[in-house]
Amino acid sequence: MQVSVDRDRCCSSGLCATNAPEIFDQDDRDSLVRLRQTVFLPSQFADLRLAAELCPSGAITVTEDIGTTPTQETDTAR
């Protein structure tokens, strides 16, 4: 799974960083998203969709890996 942030589009709602702290966070400076982390694990995958659906402004984009889907993803955790 991949997951990039646009702080260009970020508008410092924090909703990433209040349902997904350990793997959001808001920047000090200006309160824009930031990533805490750039390797996910796979009981990480559900906040992460969710962080991206919950966005008001489209900054987080999930991108699914190739050739998985979320079924086999879940087989690959246990």
Second form
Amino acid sequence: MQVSVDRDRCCSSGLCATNAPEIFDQDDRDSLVRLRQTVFLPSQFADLRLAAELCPSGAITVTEDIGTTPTQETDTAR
Amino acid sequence: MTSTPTAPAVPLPAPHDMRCPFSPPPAYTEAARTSSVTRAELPDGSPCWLVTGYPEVRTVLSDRRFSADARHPAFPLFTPGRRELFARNPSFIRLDDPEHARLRRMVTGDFLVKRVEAMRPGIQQIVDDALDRMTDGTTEADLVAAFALPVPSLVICLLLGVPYEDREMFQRLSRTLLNNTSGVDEVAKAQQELQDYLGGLAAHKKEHPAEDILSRLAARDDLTLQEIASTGILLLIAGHETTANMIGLSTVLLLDRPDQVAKLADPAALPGAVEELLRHTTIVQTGLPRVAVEDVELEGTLIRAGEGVFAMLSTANRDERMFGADGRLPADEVDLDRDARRHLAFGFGVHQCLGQPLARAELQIALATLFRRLPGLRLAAPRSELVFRDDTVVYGLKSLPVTW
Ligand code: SF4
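May I ask for the structure of the form predicted together with its partner chain now, the form predicted alone having been displayed?
To see the whole picture, the full complex is given below, headed by that same chain.
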């Protein structure tokens, strides 16, 4: 499973960090989303899908890919 | 293909049926039964749309073809007072990006999930102190005045750097701003008073900074005093009225369901229980206003550029397609075991409530502590005598007589 976060879209609602704190963090400097992990366990897939579904700004994208494709973080916000 | 609905327009805002005070107004529920998008009419007779279904409400609140800029001449508002208020000095919830994002980002750091988590011991202390004072030498109190309102007010005052001693003044003024019956002059005066008050505080803090949000805003040179004051007003009002009313309404709901109260004592179940209370109660019962800036087709209905829309969080949160599944109780019932995390009580889209981590922490601590410390809590007046506030943006109880 591949996960990407678009920091330009993040509105700092904190929902991802509330619902999946081991995966998502909020950056101390700009309050925007940060991924804490790059590789995910199948036991985390449900949390990841929920985080993407609930993100109010559409900043989290989950791609149902097989294998261990690396995750990405778009960092155009700085 | 789009169609034009033929049913008569729903008059906004619609009143609650006080026999069923926890349900959204019947006019909205009725509209939701037939269509997700219904014609509606503002008090001044101008037309707008009522959007009631879960997916459609999410679309309206997250699609940039719907604007939150209240200075738009067609922006749907219930009162001339509110139009006047937003025209003068909108806070960022009534602006679009990039203005919205610029101002919102000035305060996002204060509501980070981990910052709020670190505040839990302090919130617990405030809750305990309020209960100590409430129960001192008596077995009866108005829970709204003695607990539900003081707890979030104290927390937001501390965070913002607003003296709690001034609460009578700013609580009175914020009620005027939130009330649908306030006249234009009243609203303008209340807003000016709050603006002067917070502007004055900020000016003082520029010289004598402390560890609070107003001091941090005042120290920036990329914000005007007016922007600081309107952000301060937004946080002050949103910080106390919303959580206070959630505590009051949740308490009544839980008093009626003693079998479900045990959930609050289980730390693993408490967060989920609070999400269900947020879903079921949805205190912003008048819905969130937006104006279409392009033509949008929604559920087969064409909403034209320049038409106003109310996104009804309350009916979306009762949408059976979303919350009635999994063998749980129907969406109209409180079911603290339900997975209610998809609720829209904090809105959706880039304007989604910034203070939600704080609201969650306060509600979890306040409700769990209240029912743990006062296991014999019950109403001190007949249920039918409870007075609900039906004329304001934030739904709630005027007072809540309890005994223990
Ligand atoms: S849920 Fe979305 S908007 Fe909210 S903090 Fe996470 S990425 Fe940002």
